[in-house]
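The data below hold one chain only, encoded as C-alpha coordinates and taken in the form predicted on its own.
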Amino acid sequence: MSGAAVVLTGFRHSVYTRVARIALAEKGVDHEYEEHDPFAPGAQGPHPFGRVPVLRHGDFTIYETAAITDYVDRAFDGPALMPVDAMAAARVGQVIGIVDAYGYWPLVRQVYSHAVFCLVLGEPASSETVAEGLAAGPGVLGALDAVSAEGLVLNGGFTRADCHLVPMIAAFASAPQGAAMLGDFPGLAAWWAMVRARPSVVETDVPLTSELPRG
(Lines of atoms letter the chains of each structure in order from A and count residues from 1; the text may use other names and numbers.)
(Lines give C-alpha, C1' and ligand atoms only; values in the text may rest on other atoms or scores of the structure.)
Protein backbone atom coordinates (compact mmCIF):
# COMPACT_ATOMS: atom_id res chain seq x y z
CA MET A 1 0.00 0.00 0.00
CA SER A 2 3.00 2.30 -0.34
CA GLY A 3 1.24 4.38 -2.98
CA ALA A 4 -2.18 4.44 -1.33
CA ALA A 5 -3.65 7.74 -0.22
CA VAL A 6 -3.20 8.72 3.41
CA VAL A 7 -5.97 10.76 5.07
CA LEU A 8 -5.95 12.05 8.64
CA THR A 9 -9.28 13.09 10.13
CA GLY A 10 -8.93 15.30 13.17
CA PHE A 11 -9.82 18.47 15.02
CA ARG A 12 -7.16 21.13 14.67
CA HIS A 13 -7.22 22.10 18.35
CA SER A 14 -7.08 18.49 19.57
CA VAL A 15 -3.78 17.63 21.24
CA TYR A 16 -4.20 14.04 20.08
CA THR A 17 -4.68 15.14 16.48
CA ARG A 18 -1.44 17.07 16.82
CA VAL A 19 0.32 13.93 18.07
CA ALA A 20 -0.61 12.14 14.84
CA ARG A 21 0.34 15.14 12.72
CA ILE A 22 3.77 15.33 14.34
CA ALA A 23 4.38 11.64 13.68
CA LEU A 24 3.37 12.03 10.03
CA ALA A 25 5.61 15.09 9.68
CA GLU A 26 8.58 13.32 11.25
CA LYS A 27 8.19 10.43 8.81
CA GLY A 28 7.68 12.76 5.86
CA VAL A 29 4.31 11.21 4.94
CA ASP A 30 2.30 13.12 2.35
CA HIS A 31 -1.31 13.10 3.45
CA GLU A 32 -4.64 14.83 3.20
CA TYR A 33 -6.26 16.35 6.26
CA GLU A 34 -9.99 16.37 6.97
CA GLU A 35 -11.31 18.64 9.71
CA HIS A 36 -13.94 17.16 12.02
CA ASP A 37 -15.19 18.87 15.18
CA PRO A 38 -16.21 16.08 17.56
CA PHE A 39 -17.92 18.63 19.81
CA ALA A 40 -20.33 19.88 17.13
CA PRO A 41 -23.99 18.91 17.66
CA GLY A 42 -24.70 15.53 16.11
CA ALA A 43 -21.05 15.00 15.15
CA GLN A 44 -20.00 11.40 14.65
CA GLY A 45 -17.27 11.14 12.05
CA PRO A 46 -15.32 7.98 11.21
CA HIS A 47 -14.40 7.10 14.82
CA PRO A 48 -16.91 4.63 16.32
CA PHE A 49 -16.74 6.47 19.65
CA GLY A 50 -16.94 9.95 18.14
CA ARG A 51 -13.32 10.88 18.83
CA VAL A 52 -10.34 12.07 16.81
CA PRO A 53 -7.93 11.37 15.20
CA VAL A 54 -8.56 8.67 12.62
CA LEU A 55 -6.05 7.64 9.94
CA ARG A 56 -6.94 6.03 6.63
CA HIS A 57 -4.26 4.47 4.44
CA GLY A 58 -5.92 3.11 1.34
CA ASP A 59 -8.52 0.61 2.55
CA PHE A 60 -7.02 0.42 6.05
CA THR A 61 -8.47 2.57 8.84
CA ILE A 62 -6.91 2.91 12.29
CA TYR A 63 -7.99 4.93 15.31
CA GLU A 64 -6.62 5.51 18.83
CA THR A 65 -3.61 7.79 18.78
CA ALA A 66 -0.98 5.37 20.11
CA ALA A 67 -2.04 2.82 17.49
CA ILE A 68 -1.83 5.50 14.80
CA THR A 69 1.71 6.58 15.70
CA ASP A 70 2.81 2.94 15.92
CA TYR A 71 1.36 2.27 12.48
CA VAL A 72 2.86 5.41 10.95
CA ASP A 73 6.30 4.46 12.26
CA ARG A 74 6.08 0.89 10.93
CA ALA A 75 4.29 1.51 7.63
CA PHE A 76 6.31 4.37 6.16
CA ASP A 77 9.92 5.12 5.36
CA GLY A 78 11.72 7.84 7.24
CA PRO A 79 13.50 8.21 10.56
CA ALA A 80 12.57 5.52 13.06
CA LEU A 81 10.39 6.77 15.91
CA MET A 82 11.11 3.78 18.13
CA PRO A 83 14.52 2.95 19.61
CA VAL A 84 16.04 -0.47 18.99
CA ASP A 85 17.24 -0.76 22.59
CA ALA A 86 14.70 -2.66 24.70
CA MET A 87 14.93 -0.37 27.72
CA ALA A 88 14.58 2.78 25.65
CA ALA A 89 11.62 1.29 23.76
CA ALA A 90 9.99 0.43 27.07
CA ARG A 91 10.46 4.01 28.23
CA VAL A 92 8.69 5.23 25.09
CA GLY A 93 5.70 3.10 26.01
CA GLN A 94 5.90 4.33 29.58
CA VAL A 95 5.86 7.98 28.55
CA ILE A 96 2.85 7.41 26.30
CA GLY A 97 1.11 5.64 29.19
CA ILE A 98 1.88 8.49 31.60
CA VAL A 99 0.56 11.04 29.12
CA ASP A 100 -2.68 9.16 28.51
CA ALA A 101 -3.44 7.93 32.02
CA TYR A 102 -2.15 10.74 34.22
CA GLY A 103 -1.15 13.76 32.13
CA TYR A 104 -3.91 14.60 29.69
CA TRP A 105 -6.65 15.33 32.20
CA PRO A 106 -4.86 17.72 34.60
CA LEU A 107 -2.48 19.33 32.11
CA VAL A 108 -4.88 19.76 29.18
CA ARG A 109 -8.48 19.34 30.24
CA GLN A 110 -8.09 21.20 33.51
CA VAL A 111 -5.23 23.73 33.28
CA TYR A 112 -5.13 24.47 29.54
CA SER A 113 -8.86 24.25 28.93
CA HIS A 114 -9.83 26.53 31.80
CA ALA A 115 -6.83 28.88 31.88
CA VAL A 116 -6.48 29.36 28.11
CA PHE A 117 -9.01 27.67 25.82
CA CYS A 118 -12.21 28.77 27.52
CA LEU A 119 -10.96 32.31 28.02
CA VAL A 120 -10.06 32.76 24.34
CA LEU A 121 -13.41 31.37 23.23
CA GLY A 122 -15.36 33.35 25.79
CA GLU A 123 -16.71 30.21 27.45
CA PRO A 124 -17.19 29.65 31.20
CA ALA A 125 -13.94 28.81 32.96
CA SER A 126 -13.35 27.48 36.46
CA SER A 127 -10.46 28.64 38.62
CA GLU A 128 -11.16 25.67 40.88
CA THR A 129 -10.62 23.31 37.96
CA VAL A 130 -7.33 25.03 37.14
CA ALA A 131 -6.26 24.65 40.77
CA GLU A 132 -7.09 20.95 40.69
CA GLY A 133 -4.98 20.48 37.59
CA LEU A 134 -2.09 22.41 39.06
CA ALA A 135 -2.26 20.30 42.21
CA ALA A 136 -1.88 17.13 40.12
CA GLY A 137 0.75 18.64 37.83
CA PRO A 138 3.90 18.09 39.92
CA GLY A 139 3.33 14.36 40.13
CA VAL A 140 3.03 14.08 36.36
CA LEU A 141 5.86 16.47 35.55
CA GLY A 142 8.10 14.86 38.16
CA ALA A 143 7.67 11.42 36.63
CA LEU A 144 8.46 12.76 33.16
CA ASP A 145 11.39 14.78 34.50
CA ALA A 146 12.88 11.59 35.93
CA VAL A 147 12.54 9.86 32.57
CA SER A 148 14.24 12.78 30.85
CA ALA A 149 17.06 12.82 33.39
CA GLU A 150 17.69 9.10 32.87
CA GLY A 151 18.56 9.83 29.25
CA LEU A 152 17.06 6.86 27.42
CA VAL A 153 14.34 8.99 25.81
CA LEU A 154 13.36 12.68 25.88
CA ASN A 155 17.06 13.21 25.45
CA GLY A 156 17.63 15.00 22.16
CA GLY A 157 16.54 12.24 19.83
CA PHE A 158 12.94 12.13 18.68
CA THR A 159 10.67 9.16 19.29
CA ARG A 160 6.99 8.41 19.66
CA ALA A 161 7.41 9.53 23.27
CA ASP A 162 8.19 13.04 22.03
CA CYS A 163 5.30 12.92 19.53
CA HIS A 164 2.85 12.18 22.34
CA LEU A 165 4.31 14.51 24.94
CA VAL A 166 4.90 17.64 22.87
CA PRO A 167 1.23 18.64 22.43
CA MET A 168 0.48 18.09 26.11
CA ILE A 169 3.35 20.24 27.33
CA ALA A 170 2.69 22.86 24.64
CA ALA A 171 -0.89 23.22 25.85
CA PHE A 172 0.05 23.20 29.54
CA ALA A 173 2.90 25.70 29.12
CA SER A 174 0.64 28.09 27.17
CA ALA A 175 -1.01 28.84 30.52
CA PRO A 176 1.15 31.18 32.65
CA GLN A 177 0.66 28.90 35.65
CA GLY A 178 1.77 25.90 33.60
CA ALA A 179 4.85 27.64 32.23
CA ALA A 180 5.87 28.65 35.75
CA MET A 181 5.44 25.12 37.06
CA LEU A 182 7.36 23.58 34.15
CA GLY A 183 10.36 25.66 35.21
CA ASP A 184 10.48 23.71 38.47
CA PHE A 185 11.48 20.58 36.52
CA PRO A 186 14.81 21.38 34.85
CA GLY A 187 15.19 18.22 32.80
CA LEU A 188 11.73 18.47 31.31
CA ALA A 189 12.06 22.23 30.81
CA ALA A 190 15.35 21.71 28.95
CA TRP A 191 13.71 19.05 26.77
CA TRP A 192 10.84 21.44 25.95
CA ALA A 193 13.22 24.28 25.12
CA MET A 194 15.00 21.92 22.70
CA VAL A 195 12.02 20.35 20.91
CA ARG A 196 9.70 23.34 20.63
CA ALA A 197 11.71 24.72 17.68
CA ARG A 198 11.74 21.39 15.81
CA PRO A 199 10.14 21.76 12.33
CA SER A 200 7.45 19.14 12.96
CA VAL A 201 6.49 20.92 16.18
CA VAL A 202 6.43 24.38 14.64
CA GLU A 203 4.43 23.39 11.56
CA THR A 204 1.74 21.62 13.61
CA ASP A 205 1.20 24.55 15.97
CA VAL A 206 -2.28 25.88 15.21
CA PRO A 207 -3.01 29.25 16.84
CA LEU A 208 -6.09 29.32 19.02
CA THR A 209 -8.63 31.88 17.84
CA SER A 210 -11.96 33.02 19.24
CA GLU A 211 -13.87 31.11 16.57
CA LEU A 212 -13.71 27.35 16.30
CA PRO A 213 -13.67 25.98 12.76
CA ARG A 214 -16.69 23.95 11.67
CA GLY A 215 -16.75 21.34 8.94
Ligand SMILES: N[C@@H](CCC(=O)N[C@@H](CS)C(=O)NCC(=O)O)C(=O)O
The other form holds:
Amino acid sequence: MSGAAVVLTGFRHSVYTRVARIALAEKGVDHEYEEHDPFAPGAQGPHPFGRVPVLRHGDFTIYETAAITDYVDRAFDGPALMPVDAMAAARVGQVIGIVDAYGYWPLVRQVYSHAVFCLVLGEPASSETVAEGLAAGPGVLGALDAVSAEGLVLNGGFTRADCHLVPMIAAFASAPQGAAMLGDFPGLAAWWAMVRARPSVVETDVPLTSELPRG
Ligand SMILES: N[C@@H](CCC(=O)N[C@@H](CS)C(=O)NCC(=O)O)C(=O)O
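One more: the block was the form predicted on its own; return the form predicted together with the named molecule.
First the chain shown before, then all remaining chains and molecules of the complex.
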Protein backbone atom coordinates (compact mmCIF):
# COMPACT_ATOMS: atom_id res chain seq x y z
CA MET A 1 0.00 0.00 0.00
CA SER A 2 2.75 2.47 0.81
CA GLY A 3 3.93 2.16 -2.84
CA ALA A 4 0.59 3.45 -4.20
CA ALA A 5 0.38 6.93 -5.71
CA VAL A 6 0.14 9.77 -3.26
CA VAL A 7 -1.76 12.91 -4.30
CA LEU A 8 -2.16 16.03 -2.20
CA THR A 9 -4.93 18.43 -3.13
CA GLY A 10 -4.27 21.86 -1.71
CA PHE A 11 -4.10 25.57 -2.25
CA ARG A 12 -0.69 27.16 -2.60
CA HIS A 13 -1.38 29.89 -0.03
CA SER A 14 -3.14 27.63 2.46
CA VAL A 15 -1.38 27.24 5.78
CA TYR A 16 -3.03 23.86 6.35
CA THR A 17 -1.83 22.66 2.95
CA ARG A 18 1.67 23.70 3.96
CA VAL A 19 1.37 21.64 7.14
CA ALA A 20 0.72 18.55 5.03
CA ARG A 21 3.49 19.46 2.59
CA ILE A 22 6.01 19.83 5.41
CA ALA A 23 5.06 16.42 6.81
CA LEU A 24 5.40 14.83 3.36
CA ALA A 25 8.76 16.52 2.84
CA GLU A 26 10.05 15.45 6.23
CA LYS A 27 9.12 11.84 5.49
CA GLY A 28 10.52 12.05 1.95
CA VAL A 29 7.22 10.96 0.37
CA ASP A 30 7.09 11.29 -3.42
CA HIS A 31 3.73 12.73 -4.32
CA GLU A 32 1.74 14.63 -6.89
CA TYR A 33 0.17 17.95 -6.07
CA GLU A 34 -3.20 19.21 -7.33
CA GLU A 35 -4.03 22.87 -6.89
CA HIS A 36 -7.54 23.75 -5.70
CA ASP A 37 -8.52 27.20 -4.43
CA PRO A 38 -11.27 26.62 -1.84
CA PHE A 39 -12.03 30.35 -1.71
CA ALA A 40 -12.80 30.66 -5.43
CA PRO A 41 -16.48 31.29 -6.17
CA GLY A 42 -18.29 28.00 -6.76
CA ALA A 43 -15.20 25.97 -5.89
CA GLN A 44 -15.98 22.27 -5.88
CA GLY A 45 -13.23 20.23 -4.31
CA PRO A 46 -12.82 16.78 -2.82
CA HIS A 47 -13.31 17.96 0.80
CA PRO A 48 -16.91 17.59 1.98
CA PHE A 49 -16.65 20.81 4.00
CA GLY A 50 -15.03 22.76 1.17
CA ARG A 51 -11.58 22.93 2.72
CA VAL A 52 -8.05 21.94 1.80
CA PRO A 53 -5.92 19.86 2.09
CA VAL A 54 -7.04 16.39 1.10
CA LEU A 55 -4.63 13.47 0.72
CA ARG A 56 -5.15 10.41 -1.48
CA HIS A 57 -2.97 7.34 -1.16
CA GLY A 58 -4.09 4.77 -3.67
CA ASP A 59 -7.77 4.15 -2.88
CA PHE A 60 -7.54 5.76 0.54
CA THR A 61 -8.65 9.38 0.96
CA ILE A 62 -8.12 11.36 4.16
CA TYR A 63 -8.97 14.94 5.09
CA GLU A 64 -8.46 17.02 8.25
CA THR A 65 -4.84 18.02 8.50
CA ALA A 66 -4.09 16.44 11.88
CA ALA A 67 -5.37 13.12 10.51
CA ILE A 68 -3.27 13.62 7.37
CA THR A 69 -0.02 14.21 9.25
CA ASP A 70 -0.76 11.30 11.57
CA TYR A 71 -1.34 9.06 8.57
CA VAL A 72 1.75 10.28 6.72
CA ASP A 73 3.88 9.65 9.78
CA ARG A 74 2.57 6.10 10.26
CA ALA A 75 2.23 5.00 6.64
CA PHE A 76 5.65 5.93 5.31
CA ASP A 77 9.26 5.31 6.13
CA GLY A 78 11.45 8.18 7.14
CA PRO A 79 12.12 9.95 10.41
CA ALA A 80 9.38 9.58 13.03
CA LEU A 81 7.34 12.73 13.51
CA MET A 82 5.99 11.64 16.89
CA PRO A 83 8.01 11.29 20.08
CA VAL A 84 7.93 7.93 21.87
CA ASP A 85 7.69 9.55 25.29
CA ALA A 86 4.06 9.80 26.43
CA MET A 87 4.31 13.33 27.78
CA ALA A 88 6.05 14.65 24.69
CA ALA A 89 3.47 12.92 22.47
CA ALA A 90 0.69 14.50 24.50
CA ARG A 91 2.31 17.91 24.02
CA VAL A 92 2.32 17.35 20.25
CA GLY A 93 -1.45 16.82 20.39
CA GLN A 94 -1.79 19.87 22.61
CA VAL A 95 0.13 22.12 20.22
CA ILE A 96 -1.99 20.93 17.29
CA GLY A 97 -5.12 21.60 19.36
CA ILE A 98 -3.95 25.10 20.29
CA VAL A 99 -3.14 25.88 16.66
CA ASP A 100 -6.50 24.63 15.37
CA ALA A 101 -8.78 25.94 18.11
CA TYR A 102 -7.15 29.20 19.17
CA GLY A 103 -4.37 30.08 16.72
CA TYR A 104 -5.50 29.73 13.14
CA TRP A 105 -8.31 32.24 13.18
CA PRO A 106 -6.63 35.24 14.87
CA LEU A 107 -3.08 34.67 13.63
CA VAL A 108 -3.87 33.68 10.06
CA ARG A 109 -7.41 34.62 9.08
CA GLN A 110 -7.42 37.92 10.96
CA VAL A 111 -3.83 39.21 11.10
CA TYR A 112 -2.17 37.57 8.07
CA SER A 113 -5.18 37.76 5.77
CA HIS A 114 -5.97 41.39 6.51
CA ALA A 115 -2.46 42.78 7.10
CA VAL A 116 -0.64 40.91 4.30
CA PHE A 117 -2.68 38.74 1.93
CA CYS A 118 -5.44 41.20 1.06
CA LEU A 119 -2.97 44.05 0.62
CA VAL A 120 -0.78 42.11 -1.82
CA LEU A 121 -3.81 40.94 -3.78
CA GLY A 122 -5.50 44.32 -3.76
CA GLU A 123 -8.55 42.94 -1.94
CA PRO A 124 -10.46 44.83 0.78
CA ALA A 125 -8.81 44.60 4.19
CA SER A 126 -10.08 45.54 7.63
CA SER A 127 -7.81 47.19 10.19
CA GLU A 128 -10.42 46.32 12.85
CA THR A 129 -10.01 42.66 12.00
CA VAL A 130 -6.23 42.96 12.26
CA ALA A 131 -6.64 44.60 15.67
CA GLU A 132 -8.95 41.79 16.83
CA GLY A 133 -6.43 39.19 15.75
CA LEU A 134 -3.56 41.02 17.42
CA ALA A 135 -5.56 41.25 20.64
CA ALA A 136 -5.83 37.45 20.71
CA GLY A 137 -2.15 36.97 19.79
CA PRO A 138 -0.48 37.17 23.23
CA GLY A 139 -2.69 34.45 24.66
CA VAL A 140 -1.88 32.06 21.84
CA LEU A 141 1.82 32.90 21.62
CA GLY A 142 2.15 32.77 25.41
CA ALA A 143 0.72 29.26 25.56
CA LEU A 144 3.06 28.07 22.82
CA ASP A 145 6.02 29.87 24.39
CA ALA A 146 5.40 27.95 27.61
CA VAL A 147 5.38 24.67 25.69
CA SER A 148 8.65 25.49 23.96
CA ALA A 149 10.25 26.55 27.27
CA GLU A 150 9.33 23.22 28.85
CA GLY A 151 11.55 21.42 26.35
CA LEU A 152 9.46 18.35 25.49
CA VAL A 153 8.57 19.56 21.98
CA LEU A 154 9.30 22.66 19.87
CA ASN A 155 12.87 22.30 21.04
CA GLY A 156 14.80 21.13 17.98
CA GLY A 157 13.52 17.57 17.64
CA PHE A 158 11.15 17.96 14.68
CA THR A 159 7.67 16.53 15.27
CA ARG A 160 4.11 16.96 14.01
CA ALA A 161 3.88 19.89 16.45
CA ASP A 162 6.44 21.72 14.32
CA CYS A 163 4.69 20.71 11.09
CA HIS A 164 1.44 22.26 12.33
CA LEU A 165 2.90 25.35 13.96
CA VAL A 166 5.40 26.46 11.31
CA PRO A 167 2.89 27.67 8.69
CA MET A 168 0.84 29.58 11.27
CA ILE A 169 3.84 31.42 12.72
CA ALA A 170 5.29 32.01 9.25
CA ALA A 171 2.05 33.67 8.15
CA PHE A 172 1.64 35.68 11.36
CA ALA A 173 5.27 36.85 11.39
CA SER A 174 5.05 37.98 7.77
CA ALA A 175 2.93 40.84 9.09
CA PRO A 176 5.16 43.47 10.73
CA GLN A 177 2.83 43.59 13.73
CA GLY A 178 3.05 39.82 14.07
CA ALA A 179 6.85 39.78 13.83
CA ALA A 180 7.04 42.45 16.53
CA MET A 181 4.71 40.50 18.82
CA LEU A 182 6.62 37.26 18.30
CA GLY A 183 9.72 39.04 19.62
CA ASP A 184 7.94 39.41 22.97
CA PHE A 185 8.01 35.60 23.37
CA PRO A 186 11.72 34.65 23.40
CA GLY A 187 11.30 30.87 23.50
CA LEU A 188 8.93 30.81 20.58
CA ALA A 189 10.99 33.39 18.68
CA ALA A 190 14.12 31.26 19.16
CA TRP A 191 12.22 28.19 17.96
CA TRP A 192 11.07 30.07 14.85
CA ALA A 193 14.58 31.40 14.13
CA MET A 194 15.87 27.82 14.24
CA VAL A 195 13.12 26.03 12.38
CA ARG A 196 12.59 28.49 9.53
CA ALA A 197 15.90 27.44 7.95
CA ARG A 198 14.95 23.77 7.83
CA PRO A 199 14.84 22.39 4.26
CA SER A 200 11.19 21.22 4.51
CA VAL A 201 10.22 24.69 5.70
CA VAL A 202 12.21 26.53 3.04
CA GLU A 203 11.00 24.37 0.15
CA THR A 204 7.32 24.74 1.13
CA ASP A 205 7.50 28.53 1.35
CA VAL A 206 5.36 29.79 -1.54
CA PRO A 207 5.92 33.49 -2.28
CA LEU A 208 2.78 35.59 -2.22
CA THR A 209 2.22 37.46 -5.46
CA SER A 210 -0.65 39.53 -6.75
CA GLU A 211 -1.36 36.93 -9.44
CA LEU A 212 -3.54 34.36 -7.74
CA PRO A 213 -4.70 31.53 -9.97
CA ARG A 214 -8.38 30.81 -9.49
CA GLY A 215 -9.85 27.39 -10.03
N1 LIG B 1 -10.11 21.56 9.93
C2 LIG B 1 -9.46 21.69 8.64
C3 LIG B 1 -9.19 23.15 8.36
C4 LIG B 1 -8.60 23.36 6.98
C5 LIG B 1 -8.82 24.79 6.51
O6 LIG B 1 -9.50 25.61 7.18
N7 LIG B 1 -8.25 25.11 5.37
C8 LIG B 1 -8.47 26.41 4.79
C9 LIG B 1 -7.25 26.86 4.00
S10 LIG B 1 -5.86 27.14 5.05
C11 LIG B 1 -9.63 26.34 3.84
O12 LIG B 1 -9.73 25.40 3.08
N13 LIG B 1 -10.51 27.33 3.89
C14 LIG B 1 -11.60 27.42 2.98
C15 LIG B 1 -12.79 28.09 3.60
O16 LIG B 1 -12.70 28.52 4.76
O17 LIG B 1 -13.80 28.17 2.92
C18 LIG B 1 -8.17 20.88 8.62
O19 LIG B 1 -7.60 20.64 9.70
O20 LIG B 1 -7.74 20.46 7.55
